[in-house]
Amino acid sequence: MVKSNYAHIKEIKEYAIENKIPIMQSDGIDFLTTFIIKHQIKNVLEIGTAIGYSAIMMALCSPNLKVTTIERDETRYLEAIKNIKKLNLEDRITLIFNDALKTRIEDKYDLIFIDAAKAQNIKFFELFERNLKEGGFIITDNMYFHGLVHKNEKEIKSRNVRGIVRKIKDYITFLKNNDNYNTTIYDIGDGIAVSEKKSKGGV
């Protein structure tokens, strides 16, 4: 990574943690990068773009990936395009503002990151998963939800936080009883599943 990419991510950092916008930790990122090149990624399509840098930390990272990334909070997106032209990205990130749940997509990618509204994770999995190239991965972030996964739901005094809880838990046993994928579970940064799709022939 160049000298000055550096100091525009140092800057997205701190403008996610001044503006409380969750964005995916040190230990998730370097995991996905590490993945993008070992699987040797090409195309990526990201739900849930926040103000883009988990978008820009995939493309920086392999440079003949594309990523296609929606967001419908308008003000993230507005600070999405602002930072991926900083790092003068935007020929390899393609940005969609609009509710995921209501996009459409034709294209088909090596990878699909799923990071935004954790309440619907199976509704983005299963919309998405059709714009999944055969043998290609669906890896999703916070399956912990800040280790409140772990915990007794008596413990977690929001009514609103422990029906986001319920619902990873049912995400979670949903990828585990899909039978077109084989999914592992990483104890990585806030939990990170990783569903790799089975081919037609095969397991």
Ligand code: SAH
Contents of the next structure:
Amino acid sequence: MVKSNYAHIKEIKEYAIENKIPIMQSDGIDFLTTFIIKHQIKNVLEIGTAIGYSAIMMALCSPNLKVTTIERDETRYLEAIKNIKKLNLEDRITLIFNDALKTRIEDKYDLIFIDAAKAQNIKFFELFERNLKEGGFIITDNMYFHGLVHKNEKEIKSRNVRGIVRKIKDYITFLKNNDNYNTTIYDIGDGIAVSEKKSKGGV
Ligand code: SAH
Ligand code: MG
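Structure of the form predicted together with the ligand, please, following the form predicted alone?
Entire complex below, previous chain first.
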């Protein structure tokens, strides 16, 4: 029997839970897919594929939507290839196996979705904003970092985690001070930032 998309997606989510892969939360993915439909997004650049869950969910929003997505972990990349094949989305999702910070992309996109190493968000933003169309959007996941961004730093025991939390706070400041974009952080999923690129000469 041919499995439905729904059955494949259910399996991908189960695999993510079993293997502790931080795929987007369901209210976050609902927000992202609704956003894509509302703004008639035609192409997306994603930083951080993991096993392809969010790329697949975005591609399923519209039969013409194309996603290019970058992943540096080989096991996850190979799993993403399998999952994308299962959903027959090979012609609309392009996978790049590389460190995003070492990747240069030529095309321009309506939406750039940043969901990779949280301490590197400013670097991802600065590297890939050249690939954003006028009036396009950069969306960043995990702005709350599992709720830790709002915690008193003294309560965070791990030095490493404290470092990441500080970097996310720096990223929030960076976005708020960036005059080329209007940024709103939504209290959805693990915190989602939407940065809209102002059109030239616009408000
Ligand atoms: N967007 C996915 C989840 C991504 S999890 C979903 O919601 O389904 C974050 C992923 O980013 C991890 O798999 C990690 O290996 C990858 N990653 C982190 N830093 C990266 C980098 N510099 N380049 C490419 N991938 C990176
Ligand atoms: Mg995420």
